[in-house]
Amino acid sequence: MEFLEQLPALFSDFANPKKRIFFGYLALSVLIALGWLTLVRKTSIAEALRRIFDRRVFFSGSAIADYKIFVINRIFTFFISPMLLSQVAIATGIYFFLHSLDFLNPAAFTGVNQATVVVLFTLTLFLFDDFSKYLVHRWMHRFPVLWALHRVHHSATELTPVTVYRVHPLEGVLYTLRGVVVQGVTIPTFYYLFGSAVSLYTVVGVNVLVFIFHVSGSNLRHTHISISYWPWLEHLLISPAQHQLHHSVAERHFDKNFGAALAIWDWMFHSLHLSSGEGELVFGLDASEGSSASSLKTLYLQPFHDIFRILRRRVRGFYGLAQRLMTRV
């Protein structure tokens, strides 16, 4: 019975404005698809509602498997919360540390006016954010070890608003901390420099930065819907279109576009693809890579096999170095 009684907590993102896939913002993301489709596309109103709910794509192999994996790593996060590392503990010995500066003074900005400091904390806490999940996420790409479970979202051969939740449980911990860390360090820094003036502007208890970017469709990168923006936009904000390139099988799109809300660390690190003159995209993972879409035991346990694999190589390499140093000594 008690299992039964927390069924209802599997699915409480849809109800939670905090997360991507409120039901509020998938119904604003049906909307600007609609828009786009008959506006810009000139698309009629039947056929905009049969592209933006074709059930090829959200009744698809790999629509499937985003939903099982979302209740299984919903499950999970159930067990492993706990056991994450505190927000608190970080805080508190970031808080402590700035203490034992002697060039920073507790409070030394009490002065600055109130709204200075709200709009200061959240913006400061949005890019610090944003920018984190651009570094983790370029990381995911470039070390092995951590590709082997990122590879897990990019097998994805059909994006739905689900696919976000499409990942590894290990890679979700590792976003989780990434968080974590986050406010852990960002809170009671300002909090050391601004006193009790520190307070975060929200709409609905979200960061308003993190609403606009959810309100303006933010579930419409993992979607088959490609709306792109000005070239000049795309240079600032990560378009549905860019996202889905970062999704493609094409080479040319390979370790492109990993900002989630800001294209300017694209650009900054010269990882940035417009999505201009770009026509049909195949999704999921290069045909090297051979891994299922919709197997979810290919899913949960090929990046353990991988992982031991690749750390069985590196460590015959050590030693076969080590044997090298040997017998020249």
Second form
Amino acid sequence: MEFLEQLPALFSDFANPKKRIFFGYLALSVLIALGWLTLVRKTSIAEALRRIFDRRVFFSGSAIADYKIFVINRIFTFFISPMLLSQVAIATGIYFFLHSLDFLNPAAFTGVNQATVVVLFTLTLFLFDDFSKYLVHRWMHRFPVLWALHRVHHSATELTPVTVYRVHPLEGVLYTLRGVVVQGVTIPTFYYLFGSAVSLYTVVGVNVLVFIFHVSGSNLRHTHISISYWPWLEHLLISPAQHQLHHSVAERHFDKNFGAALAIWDWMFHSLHLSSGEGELVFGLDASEGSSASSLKTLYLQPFHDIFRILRRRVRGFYGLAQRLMTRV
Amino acid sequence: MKSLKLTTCLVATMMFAGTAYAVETYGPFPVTVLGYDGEKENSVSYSGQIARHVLHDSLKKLAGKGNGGANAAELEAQMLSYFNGSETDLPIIAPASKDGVPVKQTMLNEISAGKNIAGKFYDGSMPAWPGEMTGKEVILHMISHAAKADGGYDAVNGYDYAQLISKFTMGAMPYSQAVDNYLDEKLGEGVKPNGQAYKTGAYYTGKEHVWDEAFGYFGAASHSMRLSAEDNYNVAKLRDLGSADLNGDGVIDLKTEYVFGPAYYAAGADKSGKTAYMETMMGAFIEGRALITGANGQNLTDQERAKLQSHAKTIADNWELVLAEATFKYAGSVYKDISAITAASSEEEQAKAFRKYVKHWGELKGFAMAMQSGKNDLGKTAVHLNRLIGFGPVTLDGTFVSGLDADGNFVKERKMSWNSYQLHMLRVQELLAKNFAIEARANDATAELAGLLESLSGDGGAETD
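Having seen the form predicted alone, could you give me the form predicted in complex with the partner chain?
Okay, now the whole complex, with that chain kicking things off.
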């Protein structure tokens, strides 16, 4: 019975507009996909619906693993809550620290009108948040220890909107920490400078820019519906097709398009790859990665094994170097 | 038979009504002294404490009457007559009648004769003030400087003497006396026993009067329990005759119907809706008094004494919280005032903001000192509190009082930036919130920040692409 009582909480993200898989965003994504397939790709409505709700995708081993991970990872939210407490500590610490900058008085810009402050804050928070997502995502691919974790997400051979939850719990912790740091820094800084005028421009309680990202089909990036933007726009915003390309097994697509909403970071740091001219993509990992699309045991435990192996190798390497140095001396 | 039943019923109703009345107000309580044959029917008596509150309120008023030196000697003598008490009757300077809100008494002896503040003033160590003085020496030092100041305001050193004297006294007299004397050792076995009259011929027992005196120091109206926090607050401000005038005689009787300092600050915190200090403390006072009355002039049993002491602990603990809440609130005011000073666009505006800041600082400092005048040794917390607040506020040239010279004059040999001092205020609030279970937390300088963080939490920041 107790388990049944917990069920609504388990699926609360579908009813929460702050989350990408909010049912409203999912419904809009279906409409966008339908529009794209019928109007741009000129397929019939029936064919379009068949492709959007493709059974081979949604009932694939990979997708079923997504669903299981979605449920199992809820347990790990218990570990996330204490970190939100640390956000208050970080923010208060930074707020206190700012007082030590004698050239900058608290509420030095209280004269600025509220609308300007709100726009500035909304924009800054969005940009900082999006950039930090790009950076952390890049690191997840760059460093072997982090890649051992992030590989779980990339092991998906079929993409569904739930794939956004296909994340190793330790990676979830890192991503939460990222959010904690971004908000923990931005909020006290703005509050220090602008005082109580600081607030976010929100729609249904969400940063308006994040809301735009979601209503414009953020869920489609984890689907087979390959929606491309004009090349100029793909320099600014990551299209669903660009993100799908990020999941491709083809070597030329490796380490491309790390961006979340904005493509400008990829553009600036030379990891941008436009979607035009790409044929049918195959998602997942190279066989050499030794991962699995559907085995939960592999998905949850292999990262620990790999991280242990990497660290052991590092320690041995360091030990060997020390020994060589010692013999020389 | 029928009439007997009716009589029983009537008596029961009256007793029940009497009980209900007693639960809501502090008194009247019957005389229980064994063998008392006088005419008194109500054993409650705390007029001496009310007289001391009046002396304090009047002293505060006088602290703002200086004209910059010309009347210093005369004013100091007048202030000392209220502090030390006087052979002759003294006019009540405050609380005094306002338009539409008349106060019954105008002379001190109408309340109680021969009372003073000095004899009941905390005289232990007071390191919060420069000069290594005792509590009583500090207040005399303040009085002497207040007399020389212009309107009690010392712009150079940043002191508002009316506030300093008043808030410090609120701790050093009523709080100290109640929690460190009447609610402490005087509740002990064999001290002022309940089996005897307080003194020969008195109509109250030892313990009854000890408890009444503690209640008198709290300074609530006898019916404060019935009033909302807002009403109690307005009674203290002499804005609400209706709420104050319990007996409906058209005047406020300071002896039972007025709300003095300590109780006023309990109500002030309760206005937040987050605390119920007044209700908790009044409840404990009334239940404690009912318990003593219930002993019917016999000595208290160990069990009764233990119960009484638990009520006393409730009162003392909450009283300390009330003082901590006030200190917290004024640290927040000082924080805001500094922002106003630094943002001021003209000298005139800045001087105005500075005046307000000095007033709030006086309240902050006074309450911080009040907290250190009670029974509890605050130890490290007090040391940190004193260091953060300093001997004086940062003034317009960045300096602040760092000590006294050989003549007892203030020396300002240290400097601090406005920002650093604001940080000190944040730390004061942090320190108080950490060490005391305060809930009202008025003027919380970081509450808005915490609110902003809260409103933005759970925004899907953990989503992975």
